[in-house]
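Coming up is one lone chain in structure tokens, specifically the form predicted alone.
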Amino acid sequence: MKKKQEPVVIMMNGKPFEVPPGGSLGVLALGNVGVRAWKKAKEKFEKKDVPGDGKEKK
């Protein structure tokens, strides 16, 4: 059974914003906080596609 990964969420203009693994201009505008959140989201995304998880092409 797969565990659903929780998205990386930061506050942007007082509202929660889900940080996409591909990044966004809004995240960049937040500076250091946005970049750290983006790196965390990217790391979670890359861990999801780890080789050897049974999804190899045959």
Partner chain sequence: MEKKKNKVLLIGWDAADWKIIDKLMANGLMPAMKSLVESGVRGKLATLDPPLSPMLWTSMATGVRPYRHGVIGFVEHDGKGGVRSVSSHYRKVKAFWNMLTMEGYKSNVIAWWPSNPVESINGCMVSNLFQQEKKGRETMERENWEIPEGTIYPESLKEQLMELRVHPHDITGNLVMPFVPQAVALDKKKDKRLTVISKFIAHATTVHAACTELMETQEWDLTAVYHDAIDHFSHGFMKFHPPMMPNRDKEEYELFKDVVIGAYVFHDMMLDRLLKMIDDDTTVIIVSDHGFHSDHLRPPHIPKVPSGPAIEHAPYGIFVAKGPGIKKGERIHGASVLDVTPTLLTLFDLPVGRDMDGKPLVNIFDHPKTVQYIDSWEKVDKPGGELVSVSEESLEATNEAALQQLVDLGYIDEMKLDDSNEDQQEYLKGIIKENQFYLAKSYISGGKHEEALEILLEIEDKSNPDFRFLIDIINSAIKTKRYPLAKEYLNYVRKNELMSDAYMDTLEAKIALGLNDGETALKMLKSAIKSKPDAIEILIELGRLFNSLRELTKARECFLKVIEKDPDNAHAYHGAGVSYLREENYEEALDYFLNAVDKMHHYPMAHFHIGETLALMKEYSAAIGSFEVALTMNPDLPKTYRWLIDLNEIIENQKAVDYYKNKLKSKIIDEKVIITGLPGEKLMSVIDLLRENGFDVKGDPLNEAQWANPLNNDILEGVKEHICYLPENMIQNLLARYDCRFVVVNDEAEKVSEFINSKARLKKSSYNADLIDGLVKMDTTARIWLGQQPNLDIFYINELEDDKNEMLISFVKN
Given for the second form:
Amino acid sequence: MKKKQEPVVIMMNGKPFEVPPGGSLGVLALGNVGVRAWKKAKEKFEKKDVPGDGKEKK
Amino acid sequence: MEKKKNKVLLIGWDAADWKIIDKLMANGLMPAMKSLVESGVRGKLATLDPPLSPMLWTSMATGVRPYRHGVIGFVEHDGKGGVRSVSSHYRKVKAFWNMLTMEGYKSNVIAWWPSNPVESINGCMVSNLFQQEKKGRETMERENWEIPEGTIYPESLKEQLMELRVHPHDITGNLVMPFVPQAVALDKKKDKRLTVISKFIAHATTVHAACTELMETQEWDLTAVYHDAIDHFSHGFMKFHPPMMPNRDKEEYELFKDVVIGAYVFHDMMLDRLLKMIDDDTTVIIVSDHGFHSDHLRPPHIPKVPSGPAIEHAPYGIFVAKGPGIKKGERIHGASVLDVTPTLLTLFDLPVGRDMDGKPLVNIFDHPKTVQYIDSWEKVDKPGGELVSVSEESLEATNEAALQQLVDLGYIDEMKLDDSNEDQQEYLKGIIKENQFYLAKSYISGGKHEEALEILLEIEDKSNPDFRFLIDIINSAIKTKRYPLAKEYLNYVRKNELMSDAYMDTLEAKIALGLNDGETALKMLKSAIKSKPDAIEILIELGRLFNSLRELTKARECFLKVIEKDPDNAHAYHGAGVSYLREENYEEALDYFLNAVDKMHHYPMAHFHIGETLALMKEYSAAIGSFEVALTMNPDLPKTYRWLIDLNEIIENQKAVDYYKNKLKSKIIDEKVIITGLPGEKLMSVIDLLRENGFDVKGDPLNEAQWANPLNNDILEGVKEHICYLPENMIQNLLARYDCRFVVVNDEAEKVSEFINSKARLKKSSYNADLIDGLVKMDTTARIWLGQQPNLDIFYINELEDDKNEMLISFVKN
Amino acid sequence: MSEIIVVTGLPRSGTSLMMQIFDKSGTPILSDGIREKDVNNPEGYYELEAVKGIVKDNSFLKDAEGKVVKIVAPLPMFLDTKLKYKVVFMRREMDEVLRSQEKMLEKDQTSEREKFRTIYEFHLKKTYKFFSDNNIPFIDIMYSDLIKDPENEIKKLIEFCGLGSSVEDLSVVVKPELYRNR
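Hand over the structure of the form predicted in complex with its partner chain; the form predicted alone is what we had up.
And the full complex, kicking off with our chain again.
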């Protein structure tokens, strides 16, 4: 059973932004922060079962 | 004490162009750039010829021209039978990251082109292969995405940075949509263009991620990052940028018209992030190596030659700088790609090398900035970082093209480049040849036509003629005054119909001009303009010729036509200015000259003419200023010094007078008095008179054979005498480094022809008419030439009279 | 220590004639033993195969002390600068060189005369520069002077190279008819 993953959120222009697994140019434009967040969002999207607690890696 | 300086962030956007940026800023689509421009300085950055990115970005990083730094192509021989993307192996001089390392400053250098293998600098370096997903011709999959040796320094950063890479396959449809809103309408499998866009986005993202990571996690004084995406996007999609180009498919246009805009917008978004990561004490500089035509100057076709796409490049890139001590909201002029490193050095209060071809842009500062100098950074014996991996086949930079010539002449045996097969050998030789061509072009761009000609003759191959080489051979031959050589190649080109008639006519006109044959030159240019009435280059040549023939209205017509077509054409403004100057309409002349230097700051002749015009308007101090500028740009023209001496005498600045007199002395090889005129009895008498008065006069008007072609094209080489006779058709060949005074003997062509005939013991009727024609022509063109030389001391003799003789003798004495 | 004597110059500038003069003087010719002295092709004897490979391998010069070798310009640029040389630079009017070359080649080369003139000029320049940069002593011998007035030129040669022969002995090579009756 697929557990709902907590979305990856980053700050963009001072506001929280949910990073879609497909990414967005705005996220990419953030550089290292954006790429990491995007990869995480993708990873979460691709996982079928997650035993984790959704804690952020970094 | 810590030598802490303010930080500098240097951003390189390949091919970024003001024409596009200005429009986007006006539409609110580039807010980050707008904020920089409004609170800093902006200007155009002049590119170098050939405008090829690896050469240019290395010039930016070193402050010297390609023939000095050694990076002369896109690819190079890898010593193993193949080619590889140009690397840092061939760079012969220090780059700014080495210089900063030597002085203890830390740098992050990300993806500079070329920078593989990286160097062990003080700080971090990520090479331009970091973002590459291709290994040779294969595309590496995300899971097996290795990076080649020498990509990251220090190695300890490898893991941290590698996880930040974005693979083109990761770029999903929604990321491409802002560039191609109708992307769904395209069949991704058939239309490679979407893949290509994905690739560019992936590369830009990867570079940006590495850059931001290093800025955030490492200590740094300078961060320098390079993006090639705008150039790639532009080459691929500028043809679809609005307004729609004629003969384009409307559907395609609709599909791809937003791509270039999207590229710039994305770069602005990345810029926004970078700006948020730095403080107000950090200086930000954005540069591009050349512009990109985006309007009616977009070429309709790309020629099918290597680096043909470079025809889409425009001569000016961008320069923006903002930071403490830098002017706000102002424009600067006269910057070129060669000035970036000198400016960086100045920002860090480090000395600039006197041997650099560029200069620090001190006009960006809001306060006077003292610049220090050293002879050369190459002489500084401190560690600046070494290549982290050197290929085993340590390739000597042997001049393989020159060797091929020796092989072709039969002097040496055929040389195998390595163990590759014949086809590969041919391919490699082609690459080497192409790079040598770029080297030759770099020499031409630096005014070193002898060196260029030498290389061009080495690579020229009539069994496989390349019209680009031939054009430059002809032009360099003309520039080095080797007119018979130019003619020989022009004949070859005409015979084989290798170029358009109009172009060949223009070249023939240039040769004719060099040979003082104004008539043929005019004929050729008129013929050229008939077939190509709008050709800018031909109009400029024609205008110049009309100026020299004093047909000033016609000259102006040509130049104004060019200005209409290309309002940025500095040469046209200059030419129009000259026509006004000759008419003594100084106000108009000045206006046009000022326009010329506004379009192209590095235009010594234009500055010289501004000086002249101001001098004639009696604005002596201002004139002095302009001549001084002309002098820094071209320190080899004696006439500039002479003006400065004369003008400083007028304003009674004796110190300056002495200074320039001394400078002139060190510049000049020799001062000479040249006797010239039609070779008749009068001329002979003048020479006899001088000899009778104890002067040694070299030359015999009746002996043509004495003017054998010297090795150096210096017709006065080896002439020790102070006074020398030169036939009228040779005075134009005098090298500018001689400071000459002229004695011109006036005589009538008919009388002279009789004299010549009598000496040759020929009958009067035999060829008199032609001889007279020839003499008249020669005399006219000589006088035109003399008339064009400003500030020349000329003594005209009509008759040998006693009182005049005394004046002649005192003129001729030192 | 005797130097290596290098006879250089543009092709057809009299380098072979100069080699013959050295041969007559008893100076050993650097030979690879591949070619025999052939009456029918005396000039061939002076062409050293190894010179053609000088770019990649100039080690053949190690055996050349006290000997004379012909190396057409600009190949002297590849000399091993650690050895010592004396250079005899044969010079000839450029137009004569070009005409002589054109005659030798089968096809009509006059359409490339200026190209070759320029190339040869560059070769001369480079070769002279190499000698001056590396302090290699040289004398210029004008081919036309050698033919017209061999004794004078040969005197210069003998002095420069310290040859043991007499002027007359060597002049015979240039003008055998002068000495027919001796």
